[in-house]
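First, one chain by itself in structure tokens, the form predicted on its own.
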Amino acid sequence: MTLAPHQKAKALKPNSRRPAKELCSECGLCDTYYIHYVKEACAFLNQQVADLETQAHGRSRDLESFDDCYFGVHHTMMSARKTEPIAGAQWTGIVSSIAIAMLEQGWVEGVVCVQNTPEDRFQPQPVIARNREEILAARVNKPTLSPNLSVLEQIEQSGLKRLLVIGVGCQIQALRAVEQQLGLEKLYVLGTPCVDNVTRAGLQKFLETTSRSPETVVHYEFMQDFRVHFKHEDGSVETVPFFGLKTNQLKDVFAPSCMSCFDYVNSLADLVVGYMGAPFGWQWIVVRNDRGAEMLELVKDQIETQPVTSQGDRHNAVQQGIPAYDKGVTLPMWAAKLMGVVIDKVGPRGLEYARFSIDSHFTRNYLYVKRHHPEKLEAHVPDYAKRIVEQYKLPE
């Protein structure tokens, strides 16, 4: 039997200098033999966006339409929630839901996500789920790099031909580069946004600067009221209003390579479930083409749905940001929670929340970007980009 190229590559060894170096997001592909593909694959050495919407959906994104420019290719958008959410999911369980009709009503053979390690809640193992069980237990997001695309050589040598993969941006970039060499009838993508992931150490830092009882967080998330939800294992909850956030002590935290992400929204996966453009306690879904319509079918029954609002104005609050943050400014506490109360009832809301989060992020890594690969800012930040980072006036 003649091997296929990659099949004749070798991957790299752990603690091995990646490709992309620095701006490596550990998505996993070069722990594989496909890693023969990295320099067009990689979306940290080759942004390939609009070329990869075009082939996962049949067209980019409209730059003249405000919300593809946003929110990229996509059929419809709603919020939603389970009415009878799963015990112990992050939020209602939605992911997990759709995850485990697909493979119970035998549309894919095995499911990609992500579970913990046995000895720690937060240390990323992905694996390939064939049964219900270990769907479930990869509820909750884990907040630190992970290797999703570690287990492609698996796929491969298993003979699945039928798959859905949950995953994020940079992993789903790499994961459609290279789908034509999977060997797979059908693939499914099922996204989640994401922004700001770290390593395990700097999850670590980040707990223990904001959270009054780092070790027993359960999962936390950044939400729309403008606080950082901690869960505990005692089922409370904590907030912290994000203009608390020591961010002196923070800023070196994030990984580079989410400091250099433009695909927030995960605009290569056939059907997105988030938080961002919802209200408070509902799920934003954003159905990107036929297969992601096809897929939240299946759950209709049991989510309730609601249309997406928008509210408010990002603008002034995004130009204000880009210094503070810039500067690396903390305020009080009691300054921060009042800023997060008035800001809570006049700021933005919906899709106008998840516009201010986009153009908060996005404003800052163009900085990051042009400040520490000033060679690589013309080429990597994607058009869509520019024209949300050209509203706002940056430093130098």
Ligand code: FAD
Second form
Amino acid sequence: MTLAPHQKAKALKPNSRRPAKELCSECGLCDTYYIHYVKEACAFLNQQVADLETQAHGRSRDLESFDDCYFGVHHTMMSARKTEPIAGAQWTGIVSSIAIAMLEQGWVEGVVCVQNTPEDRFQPQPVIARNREEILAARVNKPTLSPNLSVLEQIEQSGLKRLLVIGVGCQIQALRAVEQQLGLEKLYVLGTPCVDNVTRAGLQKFLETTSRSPETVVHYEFMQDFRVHFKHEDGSVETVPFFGLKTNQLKDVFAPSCMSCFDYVNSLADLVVGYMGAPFGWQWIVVRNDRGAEMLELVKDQIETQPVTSQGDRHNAVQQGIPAYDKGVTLPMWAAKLMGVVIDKVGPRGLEYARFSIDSHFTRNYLYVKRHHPEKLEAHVPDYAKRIVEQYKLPE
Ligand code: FAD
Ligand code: SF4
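Form predicted together with the ligand structure, per the form predicted on its own context:
Let's see the whole complex now, leading with the same chain.
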């Protein structure tokens, strides 16, 4: 049997330096012989979102369309929640439910998703799930860099032909780049937005700096009410206002890959399930193409939906946040709580909250790339992100 060119390549050993060096997000591609394609495929070595959008969706973002610029190519957006939420899911479990339906109705033979190791609930363990139990064991975010693509060799070797991959933007960008080499008849991609990810050590620092009881945190999320919500083992919920985070201590906690990422909304997935464009308690759905619409249709009897809405004006809050973050300003807790209450009452909501979060992260990341990797700035920042950043005055 003749081997494909990539099958002769050698995966990198764990802990060896990756081609993207400090910008590596540990997506897992380099743990497989698909490292053969790393120069073209790695999201941090070759930014090619527009070309891959055309490959996946039949067109790239229309930069004259305000919604396209922010949220990527899409047919529709909506808010949704499961009528019977899955206990222990990150939100209501729409992601796990779609994966289960696709597997049980025979659309796919396996689902790439990420469980945790037996010793550590936040240590990611990518798997190819083959039944409902294995998908459910992957529910809830592992808020750490996860090598999801490390299972790619197993896909080719196991002869799977129809596959669902669940993942975040950098993983999906590399996946799309090698999609044609996987020997699949059908690939479905279910994405989540992603931002501010960390290494396992970074996560520990974040929890220890921010939560009253880091060891008992089972789940956390930066919510639309401008607070971080920590859920603890005993079911109690602790909230910490964004403006009270110890920015001076946390500045280095986020992975350099995430400080230089401009694919918050997972542009290349068929269907994206997040929360930030939806009202509190609801999930935000972005259907990017016909495959994504078919995937969502499968769970329509399990969810209730409502149209997306948008309220407020994000610009002042974003502009004021830029120098505050840059200087590592940390407010006293009473002031942070007060500010949190005020901004929750009058601040951006729905899609405008999502734009607030995108603008805040893109401006921060633009400054990071400009300062740390100036030679990459022009090619690495996609045109849609440049348009978003241009709305603001940035420090040098
Ligand atoms: P569940 O049914 O609980 O399933 C969660 C799925 O996520 C599982 O299938 C699992 O395989 C996958 N997963 C878990 N950890 C990882 C990981 N590290 N890498 C790749 N896949 C993983 N949404 C927003 O709107 N704004 C954000 O800023 C945002 N940040 C996120 C950051 C991270 C690191 C992650 C993983 C997700 C983020 N999301 C964000 C998505 C959101 O938190 C929920 O994951 C999403 O709404 C799905 O919820 P669910 O209840 O349907 O998921
Ligand atoms: Fe390899 Fe992925 Fe790291 Fe890029 S981000 S160097 S493709 S492991």
